[in-house]
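Just one chain follows, in the form predicted alone, and it is written as structure tokens.
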Amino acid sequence: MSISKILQEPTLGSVITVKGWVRSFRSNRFIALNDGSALANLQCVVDFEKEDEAQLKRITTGACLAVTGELVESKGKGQSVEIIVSSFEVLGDAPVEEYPLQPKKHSLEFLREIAHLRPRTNTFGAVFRIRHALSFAIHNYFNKEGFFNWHSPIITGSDAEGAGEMFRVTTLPNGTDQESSEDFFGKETHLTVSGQLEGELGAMGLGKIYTFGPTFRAENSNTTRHLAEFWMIEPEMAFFDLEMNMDLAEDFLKYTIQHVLDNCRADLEFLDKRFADEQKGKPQNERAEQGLIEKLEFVVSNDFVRLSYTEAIEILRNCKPNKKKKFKYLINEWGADLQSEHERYLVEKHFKAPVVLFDYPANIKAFYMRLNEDEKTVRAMDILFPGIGEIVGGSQREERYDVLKQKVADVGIPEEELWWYLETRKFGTCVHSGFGLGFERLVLFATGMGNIRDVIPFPRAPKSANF
């Protein structure tokens, strides 16, 4: 039986085995037990003038037991039920002078060069049961909404942002001058970037489909908001416009960390309290306004503020931090790409409240985003959220063939490539939608976790690929 189900439900009384590791064993009497399922230890107290010695100097931190007693109320502070051990076996040793997590503080850098170890910290354990939760919500999400998982491919012919930055995938050897015909697939192939352009193709067939996958991006960014590999969420609507596109994206978020919060209580008010110590340490004017369980109940409980690039460029024209050139990007005119730095500001200081906006710059964004009237700007959305700025991208897609045929070979990608693309667009075009949201953005924001590479369990960048 798990402990966090012996906590939830406990059966005073019974004799019960229980399977963990040791967080702390205190006076040679009483062992902290953790497996994993919840933040909370279970109490196991061994009257150490009955066991042998030479069992309990086997009883380390980070040693794996296997625990039968009886569970009892406790009569010490910190616990509600404890057991008291009747026999216990050491399954697998963790000698003192070897084990790196010895009780105390570790830096998440050092944890980062033990990611094999990490997950059997408090901070991590409640990362990755809450990253689970979002996981189970999302699927839930769309399921009940009429939604069908679509598994779009790994290994991809093409290039959906039309960016470049990916990694290729080759049999050929190194340095080699063969053709890319004598290659596994016969062409040059990559991992994907994104799942959005075979997604459309199901939901112009199945309705409504969402992909949930690993994408990969060969940017040379060491920053604490990207990874080179990434997990991506992808629904894509036939009959939706962007008024709908928009409207579902706020419905989802809300679920997703609405759930978290009714189920993930304990690991969240830990985190929150390790975000509010992080907090204390950074100058007053970088300090979060709002505690984690706050943002997050914020975030359910208000209307999303909507408005258009353009309204959004003239606030931050004229915004204090533009005019006296504290922004690192200054904004100047029309047109300018927004940086983090102007998302941040639009949500946490002008509207305090999670934003989208619409309706942007049509040359800085991709091609498959369906042209406005103005042919200036397509019918794009962003939803930024505070401490995150961007979190979830889409657009209204463009479904006019010949459009689409222009903006393709406008940005470069030659026809061939994409030809079953377009032809969705020559057999039964109609408006549809969709958007994209980085899994481990959702993860940080959901934990307060300051840098991406601590929500997932392995994560990939530039120089870093080592478990």
Ligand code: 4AD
The other form holds:
Amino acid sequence: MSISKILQEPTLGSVITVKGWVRSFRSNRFIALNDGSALANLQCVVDFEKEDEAQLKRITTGACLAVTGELVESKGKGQSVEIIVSSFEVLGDAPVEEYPLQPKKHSLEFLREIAHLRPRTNTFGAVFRIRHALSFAIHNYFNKEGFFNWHSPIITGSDAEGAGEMFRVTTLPNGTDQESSEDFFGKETHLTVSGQLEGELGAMGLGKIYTFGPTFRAENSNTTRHLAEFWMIEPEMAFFDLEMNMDLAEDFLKYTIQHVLDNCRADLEFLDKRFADEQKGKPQNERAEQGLIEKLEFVVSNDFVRLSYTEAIEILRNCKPNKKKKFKYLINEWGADLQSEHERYLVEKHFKAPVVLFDYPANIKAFYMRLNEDEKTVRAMDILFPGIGEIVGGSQREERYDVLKQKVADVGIPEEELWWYLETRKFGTCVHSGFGLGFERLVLFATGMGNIRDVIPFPRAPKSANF
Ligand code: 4AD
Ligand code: MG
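Moving on from the form predicted alone, please list the structure of the form predicted together with the named molecule.
After this comes the whole thing, all chains and molecules, with the earlier chain placed first.
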């Protein structure tokens, strides 16, 4: 039986067997056992006078045990029930002198080096349970809204999205100068940077689809917000314009965060405390104004601020950090690409709320976004979150065949590469929209962790692909 179940519905007086890993063993008597099903440990009380000493010595932090005994009300503080151990078996030893995870505070940097063991810590247990809950909530949301889960390919033969540098996929031996036509697929192929273009094909037949899959970007961004391999959720909807797209994205984000608030209380409370402790170590002006749970509650219960790129540029041009040249990239004129310092200023200082920016200049956004009547801006939208910056990027898609064909030519993509994409505009085209949510950025937000490498089990980043 799982510890989570035992603590939720304790069957006092019953004899049960529990398996898990020892978190600590105190006074040769109290085992704190954790099986990962919940943050809480189960206290197991051994009578050391009855047990074999050599066996007792094997109960060390990290050892795996099967414990059998009666579940009783606990007399001690800190837990409601405990097991009076009648027998135990050591399933796997963890020698003290070698086991790196001792019951003390380890730095996140150190834990990243032992990512194979970090799921056994309170912090990573909480993070990965919340990661699961978010994934579950995402599928739930789209299912209840009538979307179909759609699988875009991971290996792609098109190089069209332009969302980032691509990883090559090849079976050609190293150091040969063989032609791509001799390669496995008979052409050059890559790992996908986004499932969107193939997602659109699904939406143009099934109506509303969403992808939830891994995406890969070989950009050399060594930041706390970028991974080379990350998971993305990309809904795509026929007959949705940009307004409907923004409404959906806001409702969707609130739903997933509410799900975590409703279902991950113990883990959230633990991370809330962790977050607060971390803030104390920061200089006053860098501290978050809200606690973790407070921040999540704020997001689900307030409207996101919506404003156009043009309005945002006006605010940024006239803001203090721009005038005092505090920004690394100064905002001088319309058309400037927004950097994360600008996004964070808008969200964290100016509006103090999630912000949806729309109608960006055409030349800083992808070719497939719908051109506005002004012929200068496109129907793009980005959602910016406090402490994160961009969490969602999306748009209404260009549905007009001639306009799209021209755009494809203008950015220099050979038409043969995108003939299939263009055909959806030639045959039965319609207004449609979609967006992409970076899953790890959502997990980062919901857990209050500071580095994206700590919200995915095995992060891939420049010069780092261990495990
Ligand atoms: O803004 P992006 O590049 O948009 C697209 O890929 C579109 N095809 C989405 C669509 O309209 N269907 O990426 C979408 C989101 C970003 O807002 C960000 O949250 C996340 O993906 N993202 C990353 N997350 C982690 N590491 C990276 N290197 C990321 N790059 C983007
Ligand atoms: Mg983007």
